[in-house]
Structures are given as C-alpha cells and as structure tokens.
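Only one chain is given next, in structure tokens, and it is the form predicted alone.
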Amino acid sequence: MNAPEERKPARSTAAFDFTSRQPRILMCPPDHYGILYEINPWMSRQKQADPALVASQWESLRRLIEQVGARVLLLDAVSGLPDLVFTANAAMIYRDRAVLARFRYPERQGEEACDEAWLTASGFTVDKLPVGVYFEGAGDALFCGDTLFAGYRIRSDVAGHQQIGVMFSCRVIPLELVDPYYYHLDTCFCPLSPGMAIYYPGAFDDYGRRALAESVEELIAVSSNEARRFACNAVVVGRSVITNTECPELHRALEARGFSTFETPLGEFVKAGGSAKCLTLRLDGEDAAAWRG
C-alpha cells in the first residue's frame, strides 16, 4: 500500500455542506489524551499511554481514513478532557441534525459543551434529550439500513433511544449490553451495509442475539480473541473497512465478501477502551445511503 499524500485536515467550523457525497468524519487530535481516570474495565491509571505512540497511531488512522476516500475535519482538543478524542460519543448524526450526548460519568460531561459548540457552528441542528436521560451518541446508536440499533444499560438509557425513534420516525431495536468490557454498542456491533453487520455474540443477551439475527440479513460473528482486539470497532467507508491490528479472521471474512480491509495499530487507545470507530464520528450519518437513496 502506497503512503497517502500528506494533507492537512480541516479545522474550520464553517457551515457544513450537507449536499456533498464525500464521506466526512470528525476526529479530535490526542493532544491531551491519557488515562486520567477509570470508568471502564479497560482503563488503568497504572498503564499509561505513551504520548509518542499515541500521536503516531492517531495520525496513521487519520491518514488511512483519508486514503480510502473520506474527508477528516477536526475538533480542537481541550486540556482536562482526555476522552474528547473519542468523537464517536459526541452525538448521533441524522441528516442535518445531531442528538447531543449526555454522558453518564462526570469525568466526560465537560465534553458536551465542546461538542455542541462545534456542531452548532458547523450548521447542525442540535437536539438534546431530557436531563437525567443518558445517551452516548454514535457509541450506542447505529443505523443498519433504516433501523436504529441502540445499546443500553451500561452507558445509555433505553428511554432515550425510544425518544430518538419518535424524533426521527424510525424503528429502534434496543440491545442490552451484558459484558462490561463491551460497554458501548460500537465495541461489539458494526453495520457494513443495510443488510450486513459485524458483531460479537458474547456482548449480548439471548434476546439481543435473536433480535439481531431476525433484523440483519447477514451477521458476521467475530471470535472472543478478535473482539478483545476491538475487531467490531471498525471504520467503514464504502467497501473499505479499517480496524486495529491482529484481526485476521474478520479480515478474511470481509475480503471473501468483497470488502477491502486495512489494519493500523491502535493499542494506545485500547488502553482507554477505544479503537478506530471510537476515534471517529461520521458526519454524514452512520448509514448515509439509507436516507439519501
């Protein structure tokens, strides 16, 4: 694979072009990233991230995303908000609207104002759920076709997902997450197209597994070993899929279905419980084809 051409990401918050067909992804530089607290089983302040590796791994992901055809825009990093780098949690995007996150843990609640300011300045209509209803953005709300799959219990509340369903007149299938290591839906479920998705069965209860089997035409299961490498936490741009390293079984399964696969090391972010998808927010919607048609 040839090295991508060096390009400077856009930091501008000028009005967003909602008519563009080019995939656009929001990222946040890891300037202030670190393991400053512990709010999921992956995090340990005794296992700090290496700043040089952090910068290198983030930059490699950004350049790879641009290489496969997406445009990267940037949210400025803020001191004291180490998890702002995980932009997937900022909001759920639907057309020109953004449902802003309401974080469960106080350590992340300061991110909300930063996310809201960027989205508002970029031309999105920002919607908020009622106070006391927790919702962690595209980390727990993912469209597969015209159905919104919604993870709940560990971070997001099921009541919030039902309100989003009413707000956008879409079908919502709530999925209870039962393994604390897979605390957001995007750590164990990844839509590839309206009828196809990657998932880790062990993250769901029996109802969740049955609901997915009945609602998604083709499910690609990942092993427990590759799930621990965040195989499901992938960035999908068209027929290109980007994951952390050491997910060969998933890559073979995807390539057999006509996808192009890419891997890039993201171990410094796994220390905080995140990987490729967590570091990105798809600004033209998690499944743009479902509503652009």
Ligand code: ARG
Second form
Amino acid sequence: MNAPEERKPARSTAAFDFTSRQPRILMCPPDHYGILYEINPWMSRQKQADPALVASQWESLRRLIEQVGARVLLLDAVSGLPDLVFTANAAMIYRDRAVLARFRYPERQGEEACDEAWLTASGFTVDKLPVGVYFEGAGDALFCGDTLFAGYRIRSDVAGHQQIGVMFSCRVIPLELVDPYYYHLDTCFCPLSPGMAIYYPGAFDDYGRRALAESVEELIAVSSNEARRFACNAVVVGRSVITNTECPELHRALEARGFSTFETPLGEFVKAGGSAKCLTLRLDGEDAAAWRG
Ligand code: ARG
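If the structure you just shared is the form predicted alone, then what does the corresponding form predicted in complex with the named molecule look like?
Next comes the full complex, and the chain you just saw is listed first.
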C-alpha cells in the first residue's frame, strides 16, 4: 500500500472513467417532469402526466438498463425544466468530447447550462456550435459505425452537422426530417451495430431513404403503428434492445437477428414526445465499440 503522501489527491468531482469498457448512460430523474408547454405534436397540456406513473416508468427503465449491463449516471432534475429528463438532447458525445446542445425552443434553452456543468465536472471537453446554429445533441446525431447520421430541419440545423463532421473528421449523412411527429432523428432511426439500423421510412423523403439505403447495409423498417409507439426510440446495449411496450413486429425482427429484446411501459413520456432512447445519453459514445476496438 502506498504511503499517504504518495497517493494521488482526491478529485472534487467523480470524473468520468474514459478507459472503462462498461457502457455508461446518463439519465435525469423525472422529479420536475410534466407537460408544461407544447413544442411538438405529441404534447398537449390537456394530457398531463401522472406523477406516480412517471416515477415508476422511469425507475423501471433505469433498472432494465442496469440489468442489461450498463452503468447509469445521474443528472440532477431542475424545477422549471421538465424536459431535462430527455438527456439524449444534452449533447453529442464523441470520445472525451461533448458537443453541447443549442436548443431551438426557449423553453428548453435553460437546460444547456445544466448539461454543460455536468459534462465539464465529469471530465468532458465541451465544444459549442456558434450562437444561432441549433443542435439537439444525440437526439439528432447518431453514429452507425463511423458514419454520423444527422437529422435536420425540425430541430437541428444542417450547418451544425457539417461543422461537427469537420471537428471530428467523420463522414456525415444529413437526413431531412419531414414528419413533425418524428422531429428528432432518434424517433425514427436507431443504429444497432455498424451496418445495421432500425428506421421508420415515413419520416424521411425519397432522397433520405435512398441515402440510408446506400449507407446502411441492413435496415429494419418499422410499421407506422409501431413507429407511433416509438419503436425506433430504442436503447441499445450490446445485443440487448429496450423499447416501449407494444412493438412486437420489431421485437420479432430483432430476435431473428440474434438480439435480446426488452419492453417497458413509457406512455407517460410519450406524452412529451419521447421514449426509451430520449431518456438516455450514451456517455461512452455511440461509436464506442469502434474506437475501443
Ligand atoms: N418534449 C421534448 C421536446 O420536444 C421531447 C424530447 C425528446 N427527445 C428526443 N431525443 N427525441 O424537445
């Protein structure tokens, strides 16, 4: 054992362990969640969330994520920021760097300071896009292999995605989102492994569908019914895939390809236009497998 004076000084914050191979996921407890405003077609203040159900649905998702082998880290909830629970939007993670969100709607802009504080304290280098360039983090920017698929128009701007491509020297495939119900890319596209992804064709135009077909070898299409159940908004940890309930066709398609599927009710979050994936941010990067080898 080292003598006390030889020990490294204790850190004031629990820094993120960039060398760990365990998948790490950031979540935010739904203590201040609710439908306080309407910024997408799913949201209606007339259809409030039930606080007890909200708490139990979120807790079940968290337990399931831990059960499939990921470690969950927590961002503190903040009063007046009901959508902070959707940590997917906080930033886009690339290795030890985080490109911070710039939210389009003023209702969510207060989240940026909370996200930045957490990421900085955890040891990430935080990059910011220029003021006026909207970017909603991993909600709109997802790696499939080493290619970044980037949704734009409804929330994020295409200019931001191009800058991210330059910053990280990666190939970017911009995908225009054409259906207001699928306003973030993670509501209609979900990478499963390099060369394989889930998608909802109706959320893209012909050009986007062609770009996807040309750049992803195996695309699993979901039906409009299951897309509305947020089938594409899945949490993927290795070969385990977690979705909202009632996505049986997708689950069958995944099982046929060797994935283990899990469902957990997330209806209270669908009221805000989110589901499993939106409630999580993969901190070791969507491309983790690729860069760790
Ligand atoms: N109410 C939130 C919004 O409209 C939901 C965000 C869902 N997040 C996601 N990554 N799709 O911004």
